[in-house]
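Read the single chain below, which is given as structure tokens and is the form predicted alone.
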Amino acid sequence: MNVFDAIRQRRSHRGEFQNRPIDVADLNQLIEAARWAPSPFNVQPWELLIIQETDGKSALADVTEHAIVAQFKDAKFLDDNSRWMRLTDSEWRKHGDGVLLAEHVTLPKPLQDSPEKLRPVLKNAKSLAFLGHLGAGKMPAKEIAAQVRSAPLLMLVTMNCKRYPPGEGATRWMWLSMGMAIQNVLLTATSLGIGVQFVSAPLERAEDRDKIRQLFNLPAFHEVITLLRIGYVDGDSADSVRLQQSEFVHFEKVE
């Protein structure tokens, strides 16, 4: 697979993974993939934690199901979820960006075939908080824990603060540079038939990445980035739509 097919086919994957652990060798090409990203003054800030046993992928899902409760009762959250939730695909492939509501939660019968119906709720989402602290997140938080309880190898990344370059921008650049090795991670699973999601709810809150610090013994001065979650899947790469060039690229100044 040559480098742009990789780009154009890498998905973020939400479903099952396949009831097999990553291949050493198959390991072995993400981890070079990541260490071949470039960086200012090569200072290489990325550190990888590979998760395979069961104890910390557990524990990792125990703070994701926690977080995801929690976020379900938070207003602000919730508002800045519905921004950017497409009810049908028609309207997703209008837009071109977001993502697919029925993709992210498993609706309810009747709503499935007329996801139109929940634009009113969408568009007042800060105000189903109160249905959070009802419950209401428990289902997804425990699916969503499951999948990260189940997947094959999981990929803790975090940033060591201590290999920062020269300059004002220093962490500017140390970001640019963990994006750039994590894309590199990204492209090299796709052309691997390995399929990759960002768990972002247990990242979301300081009090969780210093849990997950501890949890793991990661120093203080290491910035918990993301966690992947990793296994090999079947078949094509699901759909997925984008902005039209004309739409974020401007030729000597923007207009």
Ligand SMILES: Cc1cc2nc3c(=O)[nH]c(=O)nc-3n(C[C@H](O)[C@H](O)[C@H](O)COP(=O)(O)O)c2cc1C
Second form
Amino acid sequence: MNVFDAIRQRRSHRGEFQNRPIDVADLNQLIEAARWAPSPFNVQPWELLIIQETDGKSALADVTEHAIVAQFKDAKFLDDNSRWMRLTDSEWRKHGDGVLLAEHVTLPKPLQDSPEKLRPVLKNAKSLAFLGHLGAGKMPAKEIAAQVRSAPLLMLVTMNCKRYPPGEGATRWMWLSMGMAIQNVLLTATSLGIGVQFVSAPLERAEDRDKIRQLFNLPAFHEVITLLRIGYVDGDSADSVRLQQSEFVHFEKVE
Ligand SMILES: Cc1cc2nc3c(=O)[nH]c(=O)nc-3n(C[C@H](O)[C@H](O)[C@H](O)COP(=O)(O)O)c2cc1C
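Form predicted in complex with the named molecule structure, per the form predicted alone context:
The next block holds the full complex; its first chain is the one shown before.
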């Protein structure tokens, strides 16, 4: 697969994976992809924790579940998220950004055919926190936690803060390098028929990151960056949208 095909075909895989482990050779290629990412002064700040055993997956699934239940009680979190939630396919395409709500949570049956009915609720997402306190987050939390638990492989990506480059911009360059290593993994996965999903929920709150740090014996100088669910997919039919080039490309000067 050429690079541009991998770029265009890569999708966030939110569904089930094939029920088989990642081949050793394929895992090695994902690791090599991260290894060859660029970084300032070649500092190579990435660390990859590969989790394939039930215990580790279960522990991360539990942190994910608790985090999502807490997020549903958090008015600010709900409000901030609502800005990027799209209810219908046409709305999603028109905006060219954001995510389809129905791809992130299974909507109650009566809303599945007419998700636009949720618009007034989404406009006042803060008020949903009260439903969160009544337990509304439990179902999506269990659903997403189950996906974490059943993934053939989880990759916890951390940044080794002993590897800072010099200069005032060091923190930016560190994070940029992390993004490059992660994108290398995603594109290589695509070329191998492997799907990947970012799972951000367990990493949003400092207390959850600390919990993860303890669970996996991460030293204090490892900053937890992202968690990836990884597995083979049967061809990915998921769609996505993007802004038009004219919305973000500028020639010579920004108009
Ligand atoms: C830093 C980062 C965090 C993300 N977190 C999540 C997440 O928690 N759950 C999820 O399903 N997708 C997550 N995504 C995937 C985005 O939603 C996705 O990239 C975007 O909607 C475009 O869709 P595509 O990747 O299929 O093209 C994340 C992506 C990035 C880069």
